[in-house]
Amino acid sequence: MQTTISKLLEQRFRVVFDRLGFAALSPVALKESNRPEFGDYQVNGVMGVAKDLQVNPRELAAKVIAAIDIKDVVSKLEVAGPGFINITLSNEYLGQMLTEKLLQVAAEKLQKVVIDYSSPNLAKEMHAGHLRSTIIGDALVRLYEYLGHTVIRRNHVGDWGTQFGMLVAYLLETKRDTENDLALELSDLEDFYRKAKVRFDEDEQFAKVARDCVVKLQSGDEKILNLWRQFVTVSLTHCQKIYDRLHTKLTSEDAVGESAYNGLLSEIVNDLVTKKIAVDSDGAKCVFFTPEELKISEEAPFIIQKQDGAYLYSTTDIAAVYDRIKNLHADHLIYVIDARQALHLKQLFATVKKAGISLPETIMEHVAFGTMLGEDNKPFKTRSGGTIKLMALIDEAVLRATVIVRERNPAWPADKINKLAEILGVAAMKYADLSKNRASDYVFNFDQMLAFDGNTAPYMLYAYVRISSIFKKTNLAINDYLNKKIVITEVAERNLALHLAKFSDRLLQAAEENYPHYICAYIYDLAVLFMRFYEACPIIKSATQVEHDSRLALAALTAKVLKMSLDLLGIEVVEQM
């Protein structure tokens, strides 16, 4: 394993800085050049120390120059602007770096990490909404096992309430409450619900039967156990079977319902209110926050019991951290859900720091993402307004996907084809989607998405197929050049090995941040300039043989580098398309 250059060139300079006295006034600041002609990287932080000291900052930046230690690793340091330092770095470093150690990445601070991501209600199918979260939170949790964390998946499912005495009752109303029958009906879920929300909309009676399926629920009535469970089953099938086709992490294991937590909820409401965190106010169970504990203007309070004694989500979300943090020992929480979720996640980890059921040490961090939106620019819906269903819009890119490879491939025989367009039909969905910034809502369109040009996944898929193809072309295999020498004598051949060195250094960006789409923006980059290093450097028709296998090991290392980046988006190479 070895250390990214950004950490490197932040240790070098910041000996130096110690070194003249002047580390505790500012920051190194490095940060990547975005002007190629005027380096690789710049130090920006003695300008900071130029004027706290109210010296020349140019002659302290030269100082900085003749004093660091750094000729194994910079062809040329200079002093640009009011005391910038340019840093191009030796083209014989970047060879030495460009080894198979170079994709050896690991966080700095190991930590036990729980993602909450996907969490659908079980009372009803999962809507195209659910495709964020459940690919996002994939993405981090492929990202952080990756830098070496322990990673514990977590999908909150909704399984427990109102709505579930609802369905049952609606159950026992159509003398469908044997095995089989249950199944048959729920066959589609969406309709199920839809049945049954009209009779408890619109007749009192059946209601208050709802409502009494509820408390026979939650006091352990075998025969209402019974139903809620073989209902839970069929609904989880449902799920695992979209996250099978998204080709995700997931497994049924991972679900851990609301129910879970039915035993502690009590308990937690008790504790809160001796420790005076939650107060009466109408009969409620609430906490109240000033505005400056949220840093928000509202002052909603957070309600964890009702009037009537009713728990909510937030008395079971708080039940959920006491279980992670004081039985699952984590130290991480991440809870990927949508931005509209901001306040009620604010008052969670606020509430639970009051109770002391967090540590302060504990971090705690809401990955918020925006709304997929129709090509109207509003939430996406069917033409009707309804919801669209998770699996039919899969079934959806999956079909027009086929097309597109048949049209491509029209001797492929039919098995060959749909097998492509599966991959390749989920692959564009979910990279469309990770390769936006996820706290951005963005516009779904098919079209779009099934390009071949383009920050997409056909195009990214395509770049490693053509990389591929070189090896199969000369019967060589990829993992046999991925550590031999590089020697850059091109441009282009810089260019590439320039960023194909930064890929440590970005994924520990995207985990720090958790963000998928610095990721996405990578390896395009990566694409495109492998495009323009195959066009201007001959490899297998190369001069010399060490150009030949210099330029094999950076197509290696490039095809190396697509297919772990797009494995850590949850998305499968392929190798002819």
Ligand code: ARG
The other form holds:
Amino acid sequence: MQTTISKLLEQRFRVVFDRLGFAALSPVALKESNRPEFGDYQVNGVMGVAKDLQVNPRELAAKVIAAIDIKDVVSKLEVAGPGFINITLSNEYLGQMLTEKLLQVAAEKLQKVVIDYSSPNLAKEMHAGHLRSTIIGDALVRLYEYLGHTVIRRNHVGDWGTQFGMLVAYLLETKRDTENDLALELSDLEDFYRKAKVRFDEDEQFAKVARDCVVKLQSGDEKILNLWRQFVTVSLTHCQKIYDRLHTKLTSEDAVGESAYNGLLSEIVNDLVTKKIAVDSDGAKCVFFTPEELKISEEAPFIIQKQDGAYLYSTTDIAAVYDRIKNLHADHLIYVIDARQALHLKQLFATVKKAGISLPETIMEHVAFGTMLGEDNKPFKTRSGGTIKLMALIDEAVLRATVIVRERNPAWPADKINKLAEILGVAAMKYADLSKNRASDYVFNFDQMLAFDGNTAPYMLYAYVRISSIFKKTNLAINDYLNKKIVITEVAERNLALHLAKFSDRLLQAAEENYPHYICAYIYDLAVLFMRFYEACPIIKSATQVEHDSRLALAALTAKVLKMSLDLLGIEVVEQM
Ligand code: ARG
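Complement to the form predicted on its own: the form predicted together with arginine (ARG):
In what comes next, the whole complex appears, and the chain from above leads the way.
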């Protein structure tokens, strides 16, 4: 394992800052430079020090340059502007650090991380709104695992509460003699839910039975529980089909739904009441916060038990934190949930902190994401205003991909076309989402996500195909070239090499901010820089064997980094397109 470039540079400058007695005055403040004419990196920390010491910042910067031991890494250090230090890495150093080790990246402090994601309500079928949590969460799972953390996936499915009383009551009412009848009845969950809801709204007698079922369910009535279990199993099977099709890591073991915490709820509420963290308010139990505590504008109580004694979404989430910390020993809790639930998560985090359920060192993060919009810039809906089933959305992406693949490869047999279209359609949907800053809303657009140019899945997959075909055509193996000596002479070689060298820094940043789009932006730039290099620098017709091997090494590393990055995004590469 080698340290990342930014850590190495930071460290070298920190030594000098320490030695000159600046360390307490300012951090090194190292940044990647965004203008190549200013070098590759920049140190901005000297200016703050100069201000504190009331000395000339440019002179101070020159002093730092004179004192630093860094010749093995850089070819040029320069004072610039009001006192920046511009850093240019040496080509020798870049060439040396680009080996297979580039791919081994590890976080400094390894943690046990619980990632709560996907988490649909099982009463209905998964819809378009569940796409973002599912794929952003899965990308984070892969990224954290890659960096060496222990990751526990939690699919906090909604499988409990009043809706399930209604569904079970409807199951009771419909005549079913065999398992097959049940399967048939539940083959369209959406339809089943609708019919149950109509009965519930129309017939007071049915509504009474439904409410009765909720009570029986919560008190552990075996017959009712059994029906509920059957319903949940069918619904989870449907989810699993989506998870598999989306090429996610979620399995049935990860589905630990709201019902799993049922036994903890009364204890949790009693504990919070005893500690006077929850108080009685009109018969309900609430946790009150001042707006400052939550950094919000109005007071918003967190209700954990209703007047009638029922527990809520909030109570279950408190219990889940308890379980994740006390039983799973997590250091870090991540919730990949729609931004519209921000208040709920603020209240949750503040409550468990107050109650000592989380530890002072526990990291809790709401990885919030924006809304998926239709072409009309309004939340994504069907024409009649209904929700769009996620399975139908995937089908459509794959169908459109099929048309494209067939057009490009008319001679291919159907099964080959279909196989590639499945990968391409799913990749396009995932990449379109992951490549955007998750915090913003975005317009879901099939044409854009399936385009072969721009920062899209087809472009990235095609870039990979092109690079690996360089090796195939010449009967060479990518793996044989990963550690060949790299000698940088051309600008296009250097630009590509510098970008490759930033791989580990970029992955760590993506994890730090829980931003998968950093990875997408990185590989898009990588592919563009590779194409420029490929046009400017002949590989197979290189002048010398050293040049030939060096250029193939750059190509091999690019292919590896590309494949690894796509894998971290949960996207399969293909060998032909
Ligand atoms: N089932 C919830 C919903 O559909 C999302 C649950 C998210 N996870 C959590 N621990 N609250 O809105």
